[in-house]
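Single chain ahead, written as structure tokens, the form predicted alone.
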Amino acid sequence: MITVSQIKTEIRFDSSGKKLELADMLDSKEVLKKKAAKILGIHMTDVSDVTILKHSIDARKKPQIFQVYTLGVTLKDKSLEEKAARRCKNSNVTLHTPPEYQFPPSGKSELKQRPVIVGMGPAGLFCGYMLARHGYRPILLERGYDVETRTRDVEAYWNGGSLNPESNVQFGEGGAGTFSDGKLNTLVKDKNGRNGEVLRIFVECGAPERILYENKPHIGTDILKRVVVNMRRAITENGGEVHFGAKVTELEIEQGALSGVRINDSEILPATQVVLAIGHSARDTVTYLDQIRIPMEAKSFAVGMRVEHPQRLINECMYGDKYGNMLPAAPYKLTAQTSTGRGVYSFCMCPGGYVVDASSEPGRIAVNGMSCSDRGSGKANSAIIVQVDPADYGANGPTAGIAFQRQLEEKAYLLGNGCVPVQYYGDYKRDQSSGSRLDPDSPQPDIKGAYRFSNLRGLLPVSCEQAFIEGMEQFDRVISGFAGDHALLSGIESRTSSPVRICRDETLQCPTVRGLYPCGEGAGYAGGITSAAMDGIRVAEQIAGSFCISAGLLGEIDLK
């Protein structure tokens, strides 16, 4: 395949002012073939096919707006591809075949008990999916509930009901990512093709095909829920089992090796290979692991606020005034280095989205962001977060970061009187409550869940608070109005990543307990849906590459 990058075409807008979706914007295959053939110096009829590998929007010369393609070009005579690529004196032309994913052949040791996967976030789901596809009949244990039940519980909580500590935005089928934008971009290198395999599986299970080439692919929480259910069905159709309301409360360890897991403080399930994909909010499980001396360490993470603006403000900055609101909701990515050297950056940006109450523990408030696939709410939000490391929160043991998160969430709960506390940025700078500024002309938050105007000053440590304000003011120089008086803050964004790393060796196992595989974001080895899914696949490869399937893998389990 010949790869041709930086192919630009101008987006044409009509006078109707119609909002363009991605499907409206994409050029036809004939246009792209013609463009690629011209660059390669060949006749268009020599091109067999073109595949969009990457697509993005370039608005640097606004009001002219371009779409930029990277194309995979296949010639009718494939033997001429190398010659055509070398002949073309263009740095944007390369002879390249994307890495093709290969699952490893089975190992030689006999696996006499079915592998157990604890947690059904992206890491656990993809680990289970790969093992099921290759005949290992995994058993997936999820402390929360299926998407349908979980959605009812979450919406009931958002509408004023009680928080269910086992069924909320953090716990349940699909993990925390189920109630998110379903963002799939990652900085993890993909030399083994795992990233491409994750996207391919998502599409196979119902995600839109555009995620295969979008520069910043996303699914949307409405579609992601269906995709997660389809993945579960694929696991069970291939011999795996899924059990909800099955919380692992104890590990059975004999002579430094795993022998089973205890579920809901009662039944013991024999298991010698257990994948620990618990997610970044399973604090009780992490505390238990620390008590039984599973090696782990405190790590850096970040905390801050959700910051909400009209999507129009972001679109007009990114695309220009003339066509800004005729294009899909624009994302942004912002970073700043403060005068003290502390990093501040945007995280989990949700174009056309909502702030959500993402709490999972009574008496504590945490927020996140989510978007549906159409990104149509009219509001943009992202976490503006400040980097913290163990020295900042006085780490005394590996779980000190959890204690720090809980302190922040308890403060937020009190500030909002049990609701999400919100404040206008101008009042935050002036250290005054926004409660007195409610009027019809002031923007209101788009929050899933109850909220209450308050004063968020003092919620973050002073050093983080100063860095947050300095970062916001720097971002205002990039996006005019970003630090405007009516930008809305919601607190607290505390679950950006796991505050611990559960140690593992080169075989991806716990160094002191053989057969235990810390995996995904909760174990400190990922930072988002795609990287967690890739880590789940990597652990599945390790298990399959070490063990072959035995007759002992037959038979169902019965969890009471």
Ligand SMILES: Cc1cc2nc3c(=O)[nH]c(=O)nc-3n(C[C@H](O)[C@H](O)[C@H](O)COP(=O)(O)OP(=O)(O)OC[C@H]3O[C@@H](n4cnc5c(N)ncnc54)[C@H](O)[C@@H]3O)c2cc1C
Second form
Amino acid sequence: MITVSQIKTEIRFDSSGKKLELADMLDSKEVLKKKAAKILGIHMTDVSDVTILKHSIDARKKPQIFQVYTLGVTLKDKSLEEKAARRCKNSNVTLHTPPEYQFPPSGKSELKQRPVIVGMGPAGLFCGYMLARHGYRPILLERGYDVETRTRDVEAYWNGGSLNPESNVQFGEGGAGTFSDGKLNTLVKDKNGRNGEVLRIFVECGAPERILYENKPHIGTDILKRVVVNMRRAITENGGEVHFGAKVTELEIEQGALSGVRINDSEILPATQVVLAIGHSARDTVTYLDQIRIPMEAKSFAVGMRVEHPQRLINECMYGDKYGNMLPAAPYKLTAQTSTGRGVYSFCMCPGGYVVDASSEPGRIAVNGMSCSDRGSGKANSAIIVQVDPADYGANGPTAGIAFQRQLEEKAYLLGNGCVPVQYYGDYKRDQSSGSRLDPDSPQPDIKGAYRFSNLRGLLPVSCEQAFIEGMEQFDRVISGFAGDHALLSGIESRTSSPVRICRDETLQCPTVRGLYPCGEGAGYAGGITSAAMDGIRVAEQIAGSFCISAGLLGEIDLK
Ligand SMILES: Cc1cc2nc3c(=O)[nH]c(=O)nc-3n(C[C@H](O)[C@H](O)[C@H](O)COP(=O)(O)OP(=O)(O)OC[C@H]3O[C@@H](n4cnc5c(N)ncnc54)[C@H](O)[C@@H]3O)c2cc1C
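Write the structure block of the form predicted in complex with the ligand for the protein whose form predicted alone appears above.
Let's see the whole complex now, leading with the same chain.
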């Protein structure tokens, strides 16, 4: 295959002003074949096929908006591909075969017990999927519930019901990622093809093919829920087991090696290989692990507030006001350095999405963002966050970051009187509550969950508050109106990543407990859906590469 990149075509807009979706924009194979043949200096009839490997939108020359493709070009006479590529002398033309992902062959030592995976977020799910697909019959334990039950619990809470500490936006099948924007891009460098494998499995389990080539692949919570259920089915069809409402409350350790896990403070499941993929919000489990001296360390993370704007404002800034609103909801990525040298940046931006009440503990409020696959809410939101280091929150022990997050979430709970506290940015700067000044024309928040206008000043530590305002003002110079009076703030964004890193050695095992594999975001080795899934695959490879499954291990476990 010859790879030809930087192929540009101008987007043709419909005079009716009809909004274009990706599928409407893509050029036909004929157009792309013609473009590729021209660059390669060959006749179009010599090209047997073109595959889109990458696609993005380039709006730097507004109002002209371009699509930029990287194509995989296959010639009718494959033996001519090398000659054509070499003769071309164009740096955008290379001979390239995408890295094939290889799962390792089984190891030599016999596995005495079936592997156990704690947590069914992306890390646990992909670890379980790979082990099941290769015959290791994993047992997955999830403290929360299946997607259907969980959705009912979350929506009941968002509509004013009580919070279920075991079934919420953080806990349950699919993990924290299920009620998300479903952005699948990651900055993790990967020469092993795991990133491609994650996207390929998402497609195999029901996600649209476009995620394989989109520059910023995204599926939205509606599609993600279906994909998660299909992955669960594939795991059980390949001999794996999934147990919901199964919280691991203790580890059984004998002479520095795992021998089992206790579930729901009651029965023990014998296990020698346990993947701890518990996510960044399993504070009770992390506190227990710290108590039994599982090596871990405090880690930097970031806190801030969600900011919401009309999507129209972002699209006009990104694509220009001529065609801005005829293109899909545009994302943005903003970073700033404050006068005190602190980093402020946008995080988990949700174009055409919603702010969500992502709390998991009674008496504490945390927010995040989500969207559906159509990104059609008409609102854009992201977290504007400030980096905090252990020094900022006076780390006296690895779990100090958890205490710091809890303090902020308790403050938010009080400011919102049990709901998500919100405020207009103008009032925030003026340090006055928005509650008293509501006029019918003011934009209303698009929040999943109950909210209440309040004054968010004092929610963030002073140094973070100043950095937040400085950042907002700098971002307003990039996106005019970003720091407008009616930009809507909601707080607190505290679960941006894990405040701890659970130590692991080069075999991905806990250095003091053999057979324990800290994994994913909660253990501090990932940030985001795809990187957590890649880490899950990495741990699956480690277990499979070390062990083979013995015939004796065929029995079902019976969790009463
Ligand atoms: C609202 C929201 C939107 C997001 N949007 C995006 C996005 O668009 N793109 C993106 O890349 N990332 C997004 N993220 C972040 C992403 O969801 C996480 O990075 C990712 O889910 C981490 O995966 P994980 O498997 O490591 O942990 P998690 O997904 O947190 O899963 C951990 C699982 O372990 C379970 N568990 C915890 N303790 C125990 C125990 N003791 N016993 C049994 N089970 C246990 C939990 O119930 C949970 O289901 C979002 C997060 C949230 C909350």
